[in-house]
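A lone chain, given as structure tokens: the form predicted alone.
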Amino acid sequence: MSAAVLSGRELAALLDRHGFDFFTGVPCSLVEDLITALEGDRPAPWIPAVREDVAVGLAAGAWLGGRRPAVIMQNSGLGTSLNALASLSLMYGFPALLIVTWRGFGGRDAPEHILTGEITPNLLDLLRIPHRTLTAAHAAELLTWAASEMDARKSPVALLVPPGVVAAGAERAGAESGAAEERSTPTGSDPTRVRRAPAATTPAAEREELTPVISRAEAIAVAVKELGDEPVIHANGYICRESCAIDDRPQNFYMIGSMGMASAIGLGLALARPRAACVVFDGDGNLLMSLGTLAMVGSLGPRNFVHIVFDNEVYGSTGGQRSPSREVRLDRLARSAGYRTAAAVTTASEIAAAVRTARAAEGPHFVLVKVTRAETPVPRIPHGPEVIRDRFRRSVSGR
């Protein structure tokens, strides 16, 4: 292999010596050498993500959890990210690396990809993002400075991957023949691997029609009663502000921003911390808004989520514009993505039962609260998004 080429395997190594211990994303095939290395028997983790946002909500939640983050992306994910990575990494201060791919280099390729790589590098100079532009001779030197500066500042940093830096399929020398193999997902007995939910318990007979009968903030109350100390991250939205006007502890995260980003955040927390239980407060618009992290907590089967929708069939913060889970029931969702259980429920006792029943099972377990669109006057939330991240995170991992 040429000295300007680098193996999968000699990345994900020098990742490894650089500290960091939690990958995700979504594949390229530039850097297809590299995702093969991260799937194979390895300590830490590749989480695979069903959009490269999702894949920073996870990082997000994995840094809380004490990790040290990768995000690996497309340049045109970058595009689907921005929003996540302006209103929740950058807001917050979440440390995280993104290898972004950089299709479109020097304006060689299909035709989809010219302009997002003619204005890559401008993407992240408008996102403030620092970023430096990876080779495989001072690929080291590279990764200590990522490190240091996304510690430094508490920020995502970028490092470009042109085409021809990291070993395409058909350049990789010494692959094993058992690679396919290595794709498998994890399944030792070291907790920090990736395990898939057992099967599917039969569900109990259900109710058609679900009539709510009380508000959220009242339903917000009880589920909040059942907990101990469990972190919980929470949608944005009137869901935070409720939960935090009925019980403000350091183990609550308020989203400010990001919607739809509570369920990715919960599960990458989840994933760093096996053997702790991780709380999500959802909101029926936050979720539909990204589905598909339901069939990766499916996919995945952590035993210790709990994720427990609040559903009002309407978009509150915005004045009660119509949702679609007025039609389409959520906790069937959540059961044919493979969640352990989903129960529906409308009353207190029911919640309550419900939230006992989740903290006492291994899961991941659904729990979907049909409530009134009564909306509770309650103010924004107090702190500011540093002092959320911080006590937050001492809260879970004493960091």
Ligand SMILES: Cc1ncc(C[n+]2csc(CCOP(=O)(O)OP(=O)(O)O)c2C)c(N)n1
Given for the second form:
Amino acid sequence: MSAAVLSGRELAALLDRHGFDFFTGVPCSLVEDLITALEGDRPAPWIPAVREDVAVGLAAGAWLGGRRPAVIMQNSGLGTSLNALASLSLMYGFPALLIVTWRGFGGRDAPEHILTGEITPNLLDLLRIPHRTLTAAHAAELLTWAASEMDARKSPVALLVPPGVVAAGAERAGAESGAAEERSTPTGSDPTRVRRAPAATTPAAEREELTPVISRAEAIAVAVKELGDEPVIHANGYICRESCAIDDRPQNFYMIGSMGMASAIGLGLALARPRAACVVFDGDGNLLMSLGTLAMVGSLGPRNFVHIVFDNEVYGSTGGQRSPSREVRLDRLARSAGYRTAAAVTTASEIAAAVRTARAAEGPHFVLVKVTRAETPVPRIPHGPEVIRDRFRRSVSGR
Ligand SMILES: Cc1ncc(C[n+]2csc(CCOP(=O)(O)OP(=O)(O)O)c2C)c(N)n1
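Now show me the form predicted in complex with the named molecule, since the one above was the form predicted alone.
Once more the chain from above appears, this time first in line as the rest of the complex follows.
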């Protein structure tokens, strides 16, 4: 490769050649041509993420499902992703290629990019994420380096993309002259896609008031009993601990940091393995922290996705401070976002029935379980992050 500028297609082809097969992120105009190429009709379509940290979560789930992920983000998105990178990707050791555009490069850019541009390499250094700067002339070698480094370290690595390295998007010129064509949405033959499915409801979903009658631990025990060997991604805090104490399955991924990311990890796993079910045990605080992920689930429509939210209307794990879910019905948000079904339940028998229904029919499903604020004294997760990662990955993808 000797040209001074890489076309999006050339870079996409290099990524394919290096085995990358899961692409997500938030766009930046510096890589518009690459995203246009990835949006084409390809075996691994571009998954638009609502935030960069959500993309990092999706990449973790995809890797657990056997994929090799690449995450595209503007350098401003490094700030958004700091916690997901530190307490998810780096703590567990999840390989991913981060393609980070370098706005503010050389101190020349719009004011909002100058400081971030100046500190971008330092941010990556502080996170101890190995990084190199992409050039068109050395793109192939740099991708070889990135791919082998991320595999060897089991860690994210970054390629920084300064302005002018990837060709300007062809459609941008059209857009600026007022002649932008509407892009087609890449539906391809993706078997996970379900569009405009009618949302089913339960009798409880129609009620304005839902009075919790059982604790989160009791509700988790009922839900787990209805499951087979489906993988379950757990939100952080006591949801993890209680589930671990009830039934410490290898197919349980305990998210011990990165609050808010459970649904993103679960969605990444569901998309990576479209023919196998994926369950998320979420909390109201966790869900609300990454509310945009609901819209991704609704828009992508993975049939194999079951989202169960244990809603105690508080941040229970940190002492029971009030959460907005006391006033806001999360099942209704899910229904508006486009989940195929959105149930609201309170009793043990309703929980069991909702989980059975979700396992039997195509999703995506959302089950709101209103629970009391009672806390069960449970120990911390006894396994280290790498043990959680490896036994989970072996149980879902056999390697
Ligand atoms: C980014 C971040 N902010 C705050 C915390 C502290 N924290 C840990 S668990 C938790 C509460 C989670 O609430 P929810 O999802 O509703 O679950 P619950 O504990 O109520 O079951 C909080 C605030 C954290 N771990 N990470």
